[in-house]
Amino acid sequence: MTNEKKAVIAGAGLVGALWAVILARRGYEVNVYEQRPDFRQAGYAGGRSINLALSERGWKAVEIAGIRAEIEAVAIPMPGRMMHGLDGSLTFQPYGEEGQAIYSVSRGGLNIELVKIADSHDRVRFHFNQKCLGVDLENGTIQFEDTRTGVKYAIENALIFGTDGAFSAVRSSLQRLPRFNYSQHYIDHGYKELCILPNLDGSHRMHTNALHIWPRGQFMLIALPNLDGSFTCTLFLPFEGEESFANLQTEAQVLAFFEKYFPDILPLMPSLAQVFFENPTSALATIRCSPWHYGHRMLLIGDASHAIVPFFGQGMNAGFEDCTILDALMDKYDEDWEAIIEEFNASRPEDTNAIADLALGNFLEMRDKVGDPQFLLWKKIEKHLHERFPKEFQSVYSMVSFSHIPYSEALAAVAAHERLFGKMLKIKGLEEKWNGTEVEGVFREWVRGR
């Protein structure tokens, strides 16, 4: 191998496993450093997972590296959220059209078969128990130190692409320099994980192909459906206040909680009070940054360079997606790094920043709107809109998830949007006349005046 074919990936999750299976289609020499055990022996570390929702953009990158098959079987289709109102009642709501979904992966699961693929590939290589120690950004080099034997060293000649996560040891050597942006912004609430076991038969307690969502205002409960039979739940509550993770220090208060605002999951769940406390509660940052690289031999990807807040289900999706641009990149400039890295840090930024914009504001409408009528019948309409001028109407989550529309295409589209819906809420009677040539109407204006 040439030293142009030689790359170094510090991190083995789900970005940067990916990308080397796709690097070693493409003939390149891969060594992937990281800093945990291998997960594949001694299990991944549970505790504080949010289950990942593969859409679209995922899905292109897997089929690039290859791998879709293999990821299918891993994978659980949910084509919609089933509401759950405090009365118990249950409202499905479709995410898109008929046949379209996205899909419920464990991140431990997803993590462990991407490491398996890409230590099958004979260019392949993983080190694990390797911390990095940061990149030596004047020689150009990235250090390692081994923590079972302490032995530090540093390894040269090679493309170092920083693929370690929210809190990158890579990215925090770029920070030293003068003139790096960086912004770290936590919001107010936190999440903790919690479980719904399988049924004896091992089948599932709930409605298998959805995503559960229990929205009551200020916070909310989601459920994802696992291969096994259980769901990975998650509670998102704010870290202080009347009601919050503060006010819930015994198992008495936990349990009053769940009784007042979950009262349906209460039986789904025998173990909760000690699953809530053997389990942490953990906080919800987005970080944005700028530039990406150094020189054009180092280059951060997915959450080392973008981490966002799940609300939208897009973060494994954006990480995904600088995969499958890089890798567009690599043929419009004949792999030529510094063309390529470039044009990537140049232009995939405003994406990043835009989906990061577009999570925070999802946030608001799972925990709150999904359950309001008026939301209820903006989403109807959505729909019959979209039947009726496909060409000239998607929905924003359509976009997001289903299609491979920019993220900041999307995010221009919510204020768009909103002036749309605004008009239309405004007609009386909308109940009733939701797909009415009145509705329509004022749909047309505003593509004229678009």
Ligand SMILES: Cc1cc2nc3c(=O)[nH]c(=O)nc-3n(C[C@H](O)[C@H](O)[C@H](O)COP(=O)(O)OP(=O)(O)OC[C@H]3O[C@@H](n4cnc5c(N)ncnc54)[C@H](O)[C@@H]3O)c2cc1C
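Residue numbers count along the first chain shown, from 1. The term rigid core refers to the most C-alpha atoms you can superpose between the two forms while keeping them within 1.5 Å. This structure is a prediction, so every number in the text was calculated from the model and none was measured. What changes on going to the form predicted in complex with this ligand:
After superposing the rigid core, the Cα of I64 is displaced by less than 2 Å between the two forms. Annotation for K433: C-alpha shift of 2 angstroms or more between the two forms, rigid core superposed.
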Second form
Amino acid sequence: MTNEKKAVIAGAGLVGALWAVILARRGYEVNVYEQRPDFRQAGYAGGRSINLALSERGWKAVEIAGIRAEIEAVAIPMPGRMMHGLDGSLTFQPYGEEGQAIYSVSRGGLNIELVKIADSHDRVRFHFNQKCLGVDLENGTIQFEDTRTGVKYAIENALIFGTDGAFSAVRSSLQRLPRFNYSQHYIDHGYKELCILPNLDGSHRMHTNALHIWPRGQFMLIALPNLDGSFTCTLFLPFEGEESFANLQTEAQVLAFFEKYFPDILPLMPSLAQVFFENPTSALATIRCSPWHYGHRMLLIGDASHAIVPFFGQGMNAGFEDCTILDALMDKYDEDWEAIIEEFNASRPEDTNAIADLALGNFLEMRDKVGDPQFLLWKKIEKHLHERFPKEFQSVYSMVSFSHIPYSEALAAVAAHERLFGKMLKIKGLEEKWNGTEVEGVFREWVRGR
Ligand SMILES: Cc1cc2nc3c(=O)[nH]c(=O)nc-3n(C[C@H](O)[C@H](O)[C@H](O)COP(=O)(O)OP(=O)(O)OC[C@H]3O[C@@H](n4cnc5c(N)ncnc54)[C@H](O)[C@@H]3O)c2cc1C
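Provide the structure of the form predicted in complex with this ligand, given the form predicted alone shown above.
Full complex below, order starting with the chain above.
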């Protein structure tokens, strides 16, 4: 336990940089060590930079850091998804109510912005090109190597945060402890980043304010808007099998694949084949572990403790929510880190495990169901129920993206909503009866049995 206001953060990614801002605002002296060169000058490595959807949970942490205006300036609202059918048809599906949106942010742009803001605090110091090698649990030190000189050194600090991402070096050290639980599960799909360039006048070549999606059953393509008029696209495709990365080895194969499944996007990607082979194909994993701490001085947050697949757009949001929760616990326990870490480690994993499951489940919805008439009917039912019973019914998507309801409650709602859906479908002529007594009767009975 410590009351010393000094923290070391390993990893200046999205969560580490935001956490540095929040700690500095609370009067902590923060030293942040990052293995990459300073990306404000060196730029952000392309091909894996992807765009992220920032939603309500993320915004709350951004507000706690006092930087909403700065982040809003680099974010584009996406109030719904634009579905691209094989025949070129477009269908817009709102994500929530009027005025609600998730926001497209460039990973690199956001990371650079967060580092700039953190670095403007007198109490924060960044150390780039410093690779964390692990932690010495016995001595309570964290070890680094200067990647330019090869010099290795150790730092002792009362509070150490591991925000060094899914392949965390801090976590690797904890993994050597007895009774440390760890699992890593890769899905069969990988992803590749592609790009749609802007029009000559800098405008977007598709509707700006939407998350574009081409659902194709076993795979899908998505595109999120950037401020410079471009779109960052991500192709999610199995590694192996008939339609897979393994079978896209030549320019002709890539072009034929896009012509078959994404004909409307081909004219927007004149350098498709070149970009396809330049950019890496990356894997997607869910990582769970426990405990997230060692003693009361080392704590993992963000992807280092809970990396998830991206299909609910929640990995970063969940990491930012870690910061929100820790900030509230600092108030609750008057910055007694022993109590804070204990409660965080006891309560938070249930929710991060839940969002891991929800994210895996949402992949099926995005790539397969969004074009399915049954799914569209369910979306209609959800909308009408929410309009009629706003206090009692909220869709799972809206719980996750537009509320602070614990993820575990959202996960529990999935099965409950499926039961309700089954009952609603039994109402004959449902679409003409949204405001009738029959719908209310079924709904009330469901509420009583929940
Ligand atoms: C394709 C894809 C799409 C996604 N879409 C979304 C989305 O729409 N919405 C959303 O909320 N989330 C999304 N995510 C998840 C999101 O990217 C992560 O959850 C988020 O980046 C986690 O932030 P972090 O700071 O914990 O880790 P990271 O962003 O990975 O940052 C870790 C940092 O630590 C540094 N580091 C690593 N090892 C060391 C070391 N040994 N020493 C020093 N530094 C080190 C790294 O260089 C990096 O700067 C997506 C992820 C993927 C792969």
